[in-house]
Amino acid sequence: MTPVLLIGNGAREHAIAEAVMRSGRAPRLYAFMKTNNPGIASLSTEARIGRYDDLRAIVAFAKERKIAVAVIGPEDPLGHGVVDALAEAGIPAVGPTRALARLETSKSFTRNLLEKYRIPGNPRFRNFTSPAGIPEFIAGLTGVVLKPDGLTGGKGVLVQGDHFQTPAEALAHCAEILRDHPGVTVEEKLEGEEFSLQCLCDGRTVVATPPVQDHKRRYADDRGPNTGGMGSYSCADHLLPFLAAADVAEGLEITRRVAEAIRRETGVPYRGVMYGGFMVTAAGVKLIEYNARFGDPEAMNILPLLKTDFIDLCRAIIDGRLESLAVEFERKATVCKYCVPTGYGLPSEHSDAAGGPSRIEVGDMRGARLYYSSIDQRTDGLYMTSSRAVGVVGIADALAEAERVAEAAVTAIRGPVDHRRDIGTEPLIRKRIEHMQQLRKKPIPSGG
C-alpha cells in the first residue's frame, strides 16, 4: 500500500487524483482541500478541509496517515512553504521548496535568472521597486506588459491593448501595482501564439509532456476579458497545429537550462513541475512565465494520457531518477472545455455570485472525462460558486473527434452555465495557423 497526500481542491487536482488511483502501486489517497471537491473526495480514503497556510495541520495530517509521497496541486501552498514543512517532517513531496517556487511567485526572480545565466527566451524587460525610471523604459517599447511581483491567481498581468491603451495609463497601473506589491516587471509586448509546456524535473533531468494551448478569453473568437482559462487542447502528434518540433525543442531546452540555473543559484535541486508558458514569435520562442505546478486546465489534457505509472513518476522525481524512467503518453488528441457560471470573468455587477450558489445537473457525459472545480455537493445536488465549475475533456484519435466528444458532454450540463464552443474547432485553429504563417514571413525586428 502506498499512502499518497494530495493538496488542492480544483479540477487540476481531480485529474491528479485520478492519475494516482490508476497506479498499480496499491495507492491510498488522502486529500487536504480548502473546500470539498466531490470528485476528489470520492477517490479518497479520507479528505480533510483546511487552509493552505496552516502548515501545522497539513503536516499533522500527513504524519497521522504515514504518507509516503505528497503531491502539491496549486501555487498557494507552495508559496507558503508546504514542501519545506513536509520535508522537515521526513515526508517527500513532488513540488519545489518555497525558495524554488519563486520561479512562479516572483516574476523578477525568473527574469533575472534567465538574464544572469544568459538563457535565451527573455523579452526586453526591467524590474522596478519604485516609479523611478519607468516612464523612460516604457518610452522605448512599442507595446507594454505589466506583471506584479507575487502571486495574483493567474489574473494579475496587464497587457497594452487589452487592459489599457496609452503609456500614461501604463504608468498609472504601475503606481497602483507598487502600492500592493513589492515590485513590478515591465516587459515588451510580444506578438505570436502561446503554448504551454509542462515539464517534469528531478533537479537534473527535465522531461516534457505534450504541449497544450490554453484559451483565457471569456468569449468565442478570443473576445472578452481574460479568465483563469476557459479550456485547452492538445494533439495526437504531441505538437500543435501552428508549432514545429523545433519550437517545442526550443522551449524544452530553455526549461532545462533554467533548471540547471536555479540549482546553481540556490544550491537546491528543483523537484516537481516546471510549467513554461511560451510564445512562438517571428524571432523564436520567448518565455512568458513559469508556473511551479501543473496548469489548470492543461493538466486535464495530459494526465489522462499518461501511460507511465503516476506513483513511479513521483518517486523518480523525488529520488532524482527521472533519467531511468520511460515517461510515455498516449498518442491521442484532447479537448477540454470549462463549464462556467454565466457571469464568470465579468465585472461583479454581471456576476451570478450576488444570488448565491446555483444548482446544476450533470447529464450523460457520453464518454468524456469530467473534473470538478468549484463545486459544492449538497444533499439535494451539485451547486457551483462564481468560479469555474466543471472541466469536461474529450479524448480521441483526432482533434475534431475529441472536440465533438467534449462539446456533446459540456452541453449536457444544465443550469445557468456557459462555455466556449469554439475551443478545439477548425476555424479557430486555422486562425492560429494563419497568424503564425504571417508572422514567420515578417522580418525579425532588430535586437529581437
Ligand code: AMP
Contents of the next structure:
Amino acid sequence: MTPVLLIGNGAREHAIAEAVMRSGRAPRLYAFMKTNNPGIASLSTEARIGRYDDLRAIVAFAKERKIAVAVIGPEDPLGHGVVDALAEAGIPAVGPTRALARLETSKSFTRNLLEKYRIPGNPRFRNFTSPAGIPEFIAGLTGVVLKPDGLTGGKGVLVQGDHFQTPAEALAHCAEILRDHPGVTVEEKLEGEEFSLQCLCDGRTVVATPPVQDHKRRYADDRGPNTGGMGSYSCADHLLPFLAAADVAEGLEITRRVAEAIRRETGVPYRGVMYGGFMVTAAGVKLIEYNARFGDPEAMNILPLLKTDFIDLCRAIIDGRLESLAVEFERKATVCKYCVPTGYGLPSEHSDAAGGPSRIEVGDMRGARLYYSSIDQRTDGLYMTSSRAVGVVGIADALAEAERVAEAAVTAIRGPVDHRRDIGTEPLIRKRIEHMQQLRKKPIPSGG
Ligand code: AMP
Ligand code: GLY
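Starting from the form predicted on its own, produce the coordinates for the form predicted together with this ligand.
Full assembly next; the chain just shown is listed first.
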C-alpha cells in the first residue's frame, strides 16, 4: 500500500488525484485542501481541510497517515516551505524546497540565474528596488513588461499595450509596485506565441511532457482581462501547430541548463515540476517565466495521457532515478475548456459572486473527463464560487474531435456559466500559425 498526500484543491489537483489512483502501487490518497473539492474528496481515503501556510497541520496529517510520497499542487504551499517542513519530518515530496521555489516566486531570481549561467532565453531586463534608473532603461525598449517580485497569483504582470500605453504610465506603475513589493523586474516586451512546457526534474535529469497552449484571456479571440487560464490544448504529435520539434527542444535545453544552474547555485537538487512558460519568437524561444508546479489547466491535458505509473514517476523524481524510467504519454490530442461563472475575470463589484454562490448542474459528459475546481458540494447540489468552476477535457486522435468532445461536455453544464468556445477550434489555431509566419518574415529586432 502506498499512502500519498496530495496538497491542493483545484482541477489540476483533481487530475493529479486521478493519476495517483490509476497507479498499480495500491495507492491510498490523503488530500489536504483549502476548500473541499468533491472530485478529490471522492477519490480520497481522507480529506482534511486547512490552510496552506499551516505547515504544522500538514506535517501532522502526513505523519499520522504514514505518507510515503507527498505531491504539492499549487505554488502557495511551496512558497511557505511545505517541502522543507515535510523533509524535516522524513516525508519526501515532489516539489521544490522554499529556496528553490524562488524559480517561481521571484522573477528576479530566475532572470538573474539565466544571466549568471549564460543560459539563453532571457529578454532584455533589469531588476529595480527603487525608481532610480527606470526611466533610462525604459527609454531603450520598444515595449515594456513590468513584473512585481513575489507571488501575485498570476495577476501581477503589466504589459504595455494591454495594461498601460505610455512610458510615463509605466513609471507610475513601477512606483506603485515598489510601494507593495521589494522589487520590480522591467523587461522587453516579446512578440510571439506562448507555450507551456511542463518538465519533470529529479535534480539532474529533466524530462519534458507534451507542450500545451493555454488561453489566458477571458473572452473569445483573446480579448478581455487575463485570467488563471480559460482552457488549453495539446496535439497527438506532442508538438503544437505553430511549434517545430526544434522549438520544444530549445525549451527543454533551457530547462536542463536551469536545473543544473540551480543545483550549482544552491547545492540542492530540484525535485519536482519545472513548468516553463515560453514564447516562440522570430528570434527563437524565450522564457516568460517558470512555475514550480504543474499548470492549471495544463495538468489536465497531460496527466490523463500519462502511460507511466504516476507513483513510480514520483518515486523516481524523489530518488533521483528519472534517467532510468521511461516516461510515456499517449499520442492523443486533448482540449480542455473551463466552465466559469459569467462574472469570472471581471472586477469583483461586477461579478455575480456578489449575489452569493450559484448552483450548477453538470449534465451528460458524453465521453469527456470532468475535473472540479472551485466547487462546493452541498446537500442540494453543486455551487460555484467566483472562480473557475469545472474543467472538461476531450481526448481523441485528432484535435478537431477532442474539441468537439470538450465543447459538447462544457455546454452540458447548466447555470449562470460561460466558457471560451474558440479554444482548440480551427480558426483560432490558424490565427496562431499565421501570427508566427508573419513574425518570422519581419526583420528580427536587435538585442532581442
Ligand atoms: P506571467 O504572470 O509571468 O505568466 O505573465 C502573464 C502574461 O504576461 C504572460 O502569459 C504573457 O502573456 C505576458 N508576458 C509576460 N512577460 C512578457 C514579455 N516579456 N513579453 C511579452 N509578454 C509577456
Ligand atoms: N496556466 C497558467 C498557470 O498554471 O500558471
